[in-house]
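There is one chain below, alone, in structure tokens, taken in the form predicted on its own.
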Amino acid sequence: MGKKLLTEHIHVPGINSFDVYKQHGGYASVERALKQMTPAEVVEEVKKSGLRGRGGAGFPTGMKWSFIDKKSGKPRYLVCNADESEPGTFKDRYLMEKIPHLLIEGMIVSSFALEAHLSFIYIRGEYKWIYELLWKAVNEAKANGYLGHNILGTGYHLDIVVHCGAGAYICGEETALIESLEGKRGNPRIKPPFPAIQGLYGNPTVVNNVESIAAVPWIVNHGGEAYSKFGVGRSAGTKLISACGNIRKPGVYEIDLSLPVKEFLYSDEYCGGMANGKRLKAVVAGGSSVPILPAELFLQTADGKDRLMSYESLNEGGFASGTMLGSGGFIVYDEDACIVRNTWNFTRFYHHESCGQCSPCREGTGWMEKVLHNLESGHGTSGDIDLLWDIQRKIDGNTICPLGDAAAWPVASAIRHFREEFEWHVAEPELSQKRNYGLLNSTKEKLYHTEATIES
């Protein structure tokens, strides 16, 4: 079994609480940070780890605090996003709602680190009941002298304030986020200038991800060099992973990084293989924005290596042959499943959660949701596929934030791995309108591998 960074106390009881969570470790990390390091020093030890952005980028957390404008004089804001909407993603979820304070016990270092005296917690506003229960944790922190003024004697003061958010997507992006927290509506800035220098109230800003920050306080009660020593290379440490759809262990799995896929998905620690003995048919490896991958690709990359959990491995070979582990909602889908179906439910989410700030995301999604919709429902033509390619090549990499992307690599990966599938939906629009998903693995048998048939 896997070591536990950040989950081996979450099944205690009553660890939502302070006293218990003091009792198994709690809080050491801020005692030893406050009285035995420097803010420099904390900084130093978080780059040491190799610690990764948690929420779906990737980006070096150390060297993303040594970024922040320490000349100015103004003041610096910490910013937890745990504005989770990323379909298929929940962990973060599950870290707050069941062990609270390890999140506030790793915003109090990170902000001691950063010299931020106000921080705050962004949080989705479906989230309302975990709100409630990252204020109680707040308050009981605050009662027993780790917030506030003069923190355990130690000089430094902090005040953390939860923020409720209204429930948009987009305020996952961290200037949209800032801009939320500031009051307005929810559109993502402009970069440059980065919140590192003008960020929340025109001051220096970090925003780091729930789990990126409850990964805080291992690595300062152990040390940074203890902490890159899990995973594998440059994705070091230990990662929370979603995962839902035709498993038959879905949850939250803590896992090194260095953990081959086949044994994620098929071991009984995990996800405990295929539910209902049906064939691993294709796999969302980081949330719905990332590329889709077959089973043969997602098992192996195109040289024939096992591939790994790992930010390298599989984004081995681009999104040609790749993906991404993004924030790490692992979706997988059956034999059965209808994967042009399933690109048109993520369509639509983009659609719907567009800000429309951006022409080509806030007019591409919607005719990519058109579009896929007279697919699935029967009214496709053969020129859909072939303008679909056109649409999602026309808003990647050209918006202000990085949702167009997200809605674009869905449906190229799709098309790109199951263009059949597509055709088959223009082929037989009946089977499609009675969404007889039972029969489309042996009709595609029949109109498109009659060779290989014939040989067998």
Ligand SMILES: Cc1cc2nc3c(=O)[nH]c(=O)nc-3n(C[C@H](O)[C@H](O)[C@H](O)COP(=O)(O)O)c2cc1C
Given for the second form:
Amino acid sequence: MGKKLLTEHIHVPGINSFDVYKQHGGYASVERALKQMTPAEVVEEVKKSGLRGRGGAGFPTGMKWSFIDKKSGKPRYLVCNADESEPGTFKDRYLMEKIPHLLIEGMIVSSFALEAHLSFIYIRGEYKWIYELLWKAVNEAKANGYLGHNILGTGYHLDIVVHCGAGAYICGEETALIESLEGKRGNPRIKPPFPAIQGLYGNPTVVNNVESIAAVPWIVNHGGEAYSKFGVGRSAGTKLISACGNIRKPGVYEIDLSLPVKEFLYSDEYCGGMANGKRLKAVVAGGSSVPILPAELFLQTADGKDRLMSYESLNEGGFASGTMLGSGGFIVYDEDACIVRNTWNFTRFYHHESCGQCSPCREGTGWMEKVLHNLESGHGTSGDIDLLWDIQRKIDGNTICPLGDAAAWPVASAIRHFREEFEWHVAEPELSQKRNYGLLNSTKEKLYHTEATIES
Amino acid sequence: MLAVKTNKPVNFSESAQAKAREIMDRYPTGKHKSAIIPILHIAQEENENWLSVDTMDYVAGLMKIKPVEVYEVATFYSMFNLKPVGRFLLEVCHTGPCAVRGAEWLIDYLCSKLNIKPGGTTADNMFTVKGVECLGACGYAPMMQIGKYYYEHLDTPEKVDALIEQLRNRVDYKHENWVV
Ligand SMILES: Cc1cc2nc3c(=O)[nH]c(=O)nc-3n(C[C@H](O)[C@H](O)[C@H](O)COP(=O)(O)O)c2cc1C
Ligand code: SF4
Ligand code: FES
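What would the structure be for the form predicted together with the ligand, given that what you showed me was the form predicted on its own?
First the chain shown before, then all remaining chains and molecules of the complex.
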């Protein structure tokens, strides 16, 4: 069993209370950082750890911290991104609802490293009950001297404000999140200037994902080097994966980033294999935005190597035959899934969530949704597939924020790997309303496991 | 979406007003506009779970900002209802991962059981059914959100029937008070 750095104590009864959390070693990193280290030393440990942002982009956390403007003398802010809305992703929720003090502890140490005195947690509005849990945790930490004025007598002071959104995927994008936190519509800003120079209220700001911040206490307690020994190469540490779709055991799992994908999918310790004895058709490995892969390219790279659940291994082959780890939203499709319908569904999502500032994104997502809906409902024409390809290419790379790319990639990858299925919808409009293409004509039979074949 | 004006006078309860002031104080001096979303959540609760133009104007007055600043925000975020909804708003996630685990069945089942279309409200004003995008419960699908709570693993007619029955019997229901 892989070592758990974030979730070791998550099943301890009462761990969501300050006292139980503290009894299990909680808040030790605050003592250590504030009493024995300088902010620069904390940044240094996080750099050494190799921790990469867990929100989706995988940018090195320590490096991001070192960009923050400390010279101008303006107030600095840490903003925790708890907007979690990428389809397939429900891992931050798991951490926050089970062990909220881990996030608060991480916020204190990270704010100290950035020399911030006011920090925010921006949580999506739908997670109301977690918003309340987080406020409770903040108030408990404050009552015990870990927040507020002169923390533990060290002279450092910090307040944390938990702030809620109100339903908008785009507010997960860091500059849209900042706009929203300022009390406006969530329209992403043009970069530069980057938030590290001009973020919240025009001041230097770091935005980090919940899971990134929650990894910091372990790094401070055990050292960056110890952390970097987990995982593989530039994919250091552990990662939470939220697994869903047609698997036997949906849920959130903390994995070592060197774990082979087959083991993750088929072992009983994790997903437990396919549900109902069905065969595997496709996987979206890192949230709805990353390219979908057919089973054979997901389990093995184009040149026949077994894939690992690491940033690099999942990306091997680029977008031609690879994908991305993304946010860790792991969606599994069995032989009955309809790729065209799924692509239409995702495109509807991006169309609904586009903020509407750039025309390629606003118009393109709506157009793709319409064309895909036609195809799905048996009204497609032979030109539609090329048209879709054309629209997604015009969106990709031509917008203010990456939501445009995120809308283009699922369409591009579905056509790239499942073109025959799209063509079948055009050629067999009536049949396609009665049944799915499934694994028709599949030649890669041997790779489509049904049973859990890996011992755990 | 067009907002609705009711011409009814709006006044928050004492406790809601106090809460709104406390929330505005959380942000740095001069930045109290940040409080708009949390306060609109309160406003929605004070107004049977939706925002009329009158309610938004009241919020603008309370926050000392322009009404248009409130409209801009209220129309952007999907949790703000710009027209009346039933006493229980059943928000079923219909995004991809939930769809592969039966979300479409759940919406169809609810709508035929309650005899409404998606987006519609029952004649007795008890239930509104709405398809919404990913709620971060993808592994526990099919699921829906009602007020503050998530109801997950709703994969059989029996479970859905029992839940609806339970809701019908909650005479004391008030939209959950939101902000701590
Ligand atoms: C459309 C869009 C949605 C995003 N949603 C989220 C989100 O829900 N949570 C998150 O942490 N990051 C999200 N991101 C990434 C953030 O912009 C940002 O990179 C991240 O919060 C940085 O934190 P990290 O470096 O710790 O990963 C999103 C990005 C885009 C373009
Ligand atoms: S890409 Fe889409 S979501 Fe992003 S700023 Fe442009 S219109 Fe808005
Ligand atoms: S797709 Fe339904 S909760 Fe995520």
